[in-house]
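Taking the form predicted on its own, here's one chain by itself in structure tokens.
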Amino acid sequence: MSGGIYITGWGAVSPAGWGAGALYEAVKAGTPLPYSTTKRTEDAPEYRTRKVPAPSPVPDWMKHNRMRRTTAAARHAVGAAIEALGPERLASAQQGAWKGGVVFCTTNGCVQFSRRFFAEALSNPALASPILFPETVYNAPASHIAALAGSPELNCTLVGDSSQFLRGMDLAAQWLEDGEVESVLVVAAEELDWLTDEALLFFDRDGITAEGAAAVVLEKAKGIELLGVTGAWTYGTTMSLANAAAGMRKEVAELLTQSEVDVLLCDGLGAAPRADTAEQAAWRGWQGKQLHLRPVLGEAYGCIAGWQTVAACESIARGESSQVAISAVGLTEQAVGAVLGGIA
């Protein structure tokens, strides 16, 4: 990145309720929100969830015809998304005034209707339904947001672990130096089901799934100052999960223009031990406040790191942070970091 990218808008979606204020005063206020318990059927793992609250009144767009039979991840992208795209620049979209293009973001991607498509073809193939399968496909809410805010610019979906988010800003800024857009709206979202509850049992015994989205716009305009994304610390045969957040944390401290005692860390602890014990290692000694999304929250996959810049956004926003460093260890693939100036 050669500098000058900053975000002008954010929103989110989660179990703290829609809106990014929601999500920071819960984070803020460090109280576990409540979840549910869930099991599928006698002979299955005992699962825990916090699911976003129905959003009250409900908003205009989720009656437009494309919105009808989406899954729960789409309507939590396209929420964030307007959120963040704010009302004006939303208008000017729909009236095709807005050169901007859609990164989204996701691990599990729309595994409701996935798994519905999967189980009827898997039992009566003629009897499949044709009205899920639009929505089988991992960019399936990309679509959708594209399609509300008018946009024919480029889109792309990207699939990967809970840091995935921070490698999209990245990307996001690539467009916007080369020149492609004038504006990306990076966008994350995850929903519930048994099957990706369920799978998180294999990580963390006492996780809790949740779902929402976050979104942030990026543009050469003022606003909150993107310092820089770390590259993509993968961890595997050749580097070690604690290898990869350790060389993420010293990446993260070449970004920082100020002393690590002004600098507000939200970390991502919280996720899996394996995945804790390397991020611990990786930030023990720091200085500066720090604060915890997982524990409040809970695991929302693909969607953690959106909450993680979010929280960022409005912490700065408010006047409570003149610097903020993201960390995100994955749970299965790489480690990544961010770093926020200040309002410019």
Given for the second form:
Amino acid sequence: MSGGIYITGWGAVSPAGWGAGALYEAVKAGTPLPYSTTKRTEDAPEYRTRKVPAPSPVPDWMKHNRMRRTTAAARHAVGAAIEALGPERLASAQQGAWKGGVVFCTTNGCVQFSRRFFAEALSNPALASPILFPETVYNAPASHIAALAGSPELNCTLVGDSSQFLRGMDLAAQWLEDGEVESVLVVAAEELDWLTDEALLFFDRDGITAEGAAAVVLEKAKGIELLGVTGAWTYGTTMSLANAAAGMRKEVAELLTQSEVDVLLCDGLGAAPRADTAEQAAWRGWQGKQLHLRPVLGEAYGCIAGWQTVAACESIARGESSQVAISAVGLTEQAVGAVLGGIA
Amino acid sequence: MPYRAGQTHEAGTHRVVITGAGIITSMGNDWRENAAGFRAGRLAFRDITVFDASRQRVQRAGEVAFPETFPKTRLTSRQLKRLDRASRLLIHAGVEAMAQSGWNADALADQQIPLCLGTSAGAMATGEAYYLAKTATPAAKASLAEKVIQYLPHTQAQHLQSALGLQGPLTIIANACASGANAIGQAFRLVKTGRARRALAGGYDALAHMVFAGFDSLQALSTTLPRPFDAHRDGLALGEGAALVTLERLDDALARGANILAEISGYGASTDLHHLTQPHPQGDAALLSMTRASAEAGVTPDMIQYINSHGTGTPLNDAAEGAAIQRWAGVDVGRIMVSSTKSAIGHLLGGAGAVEAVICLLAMREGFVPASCNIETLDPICTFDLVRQPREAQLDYTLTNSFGFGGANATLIFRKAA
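Output the structure of the form predicted in complex with the partner chain; the preceding block shows the form predicted on its own.
Zooming out: every chain and molecule, the one shown earlier first.
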């Protein structure tokens, strides 16, 4: 085994259900999952969502003190993280023997509690709930994950667009390379709320929002190899979105060790039209297979690239792919790619 | 330089120095005004004007009084009009840091310069405006897409890049009140390990109603004055501001004859698992964070002359940090000067770690130690030398602690430039 970095566990919570397997089966089937339609008030716009189904049975960890008052995003994050850790590592963690780092990625964070708390504060500040407020901070889910995993090691919450999960893997790789920790759990999570659900309509009138989480464990141990993460191609005044997507795609090509004909591409297509145009252009002429997640699952902001990564892991673990490229052209910030190799 | 299998980085190869710093707080709009204010032991709280605080228990905070003129930047007039309060704070600090560093944006135009920023609330006030518009008029559309974009924390980072004429990857760290210190720590690691040649890093937060109401609801706000490490402390004051530093390799800085403000010699981070909002009573994770930073810096506690403490003024926080400092320093604890500058400008949340890092720099450069103001009765936890009035001192090593909700802890250690 080389000194590389490997994915040794993964997990997902999505509208397809609790588990990476459910996500992958749904995506492979390619049929858009059912959605529900909501109208907040008579004059509000109608929006569409794909919710995470309730877990059955309710897992024990949801009864943990830390989890009793958390938002959906935190519960999704912990659910995916526990699946990624797996029973053996989780047991070790709960005995205080897992000293791993946590990188949590999100775009919207704990928006349900933020909205509820602000409404209470506006209505009557004296009655605004002190229980809600601490759960509104971006890093509350990361804190709960660390508490359940019993690890006092590095813990970092990254906020950004939908490509952030791949940046999270890059940060995890940095920690592992530098010997900061022996293991890193990278997690992304989002939750539905009318604030973000209606916001999507400004950018994609046909958009369907989704919620859930994705998680991977990175280690210098046997698993699916992380062949690399591209640079963060930040766009804005100095670079166009199209050039950012093209730069990322070129770097992904450099990371491949197989002919692209044999490589699966887990793309981010199905986002708002503006980003789709750039991503489609970047991958025009791609000769390998392609897997589209957003059309099946919906727009889950910071969670999407995590789901792409989990789908990539499932595909490799099931022997259906030997190498997978992941393309994440974020809606408002950057384009990032990654390549996963076979199982070592 | 992102991860690629087979490419390795040699840890600890480069010494990292700070060649530029910018700061804006309620104490003042730049380095000079902040140095003067802290040296004089001034308090910088005023009645809140940025939102309606009339129904809150507390109506005062460390609110920034912007100068009449906005710094010259590369932003267009259209971009300038869009700027929210948080972005304006950030750009003020960024322009000063760039000017002090001697970095030339035109000369750096072909370089990717990582920007690592810490924030807790980002442009929360813009999010509040979006919420208010959508609840008042659910069908409203006008300019709301713009508000959604402007609310995102990385948008403020993009404004800063555009204002300064820099480009490169953005990292927005939201580790609550440790965010700014973590951002500087992350940038430090990028340069130290050779992943980046230079980096810009810091933190910011602007006053926002939701966040203020949150601390108020927790009854964490002092109804009088914040008195960190006073036996009768009753809470914190909130503030706002931003600070940014330019980081580069020591050899690069020397080669170009840069003015070196200080060397970053150590960074430590840890997670407190005790509770979402309360630290472990004995400061276990704080101790771990300080121990890691001092190990990396290669210093022992007796070498640290001044600690800019996290020191919020809440009963539990100060007790835990006091215990941690005592355990970390051991027999040397009585020789270490400690103060909390939050007593003068309030708690800047995601910006606190970066602002307090720059306060360490200005203390080292200007030769003084800022005070923990408002102390009446010293808490017995203060086995260290709590600085109650500003004093003159030549500092070779300083340390700053930042601890946040969720248990995010960070420590930075600075060494005076030789």
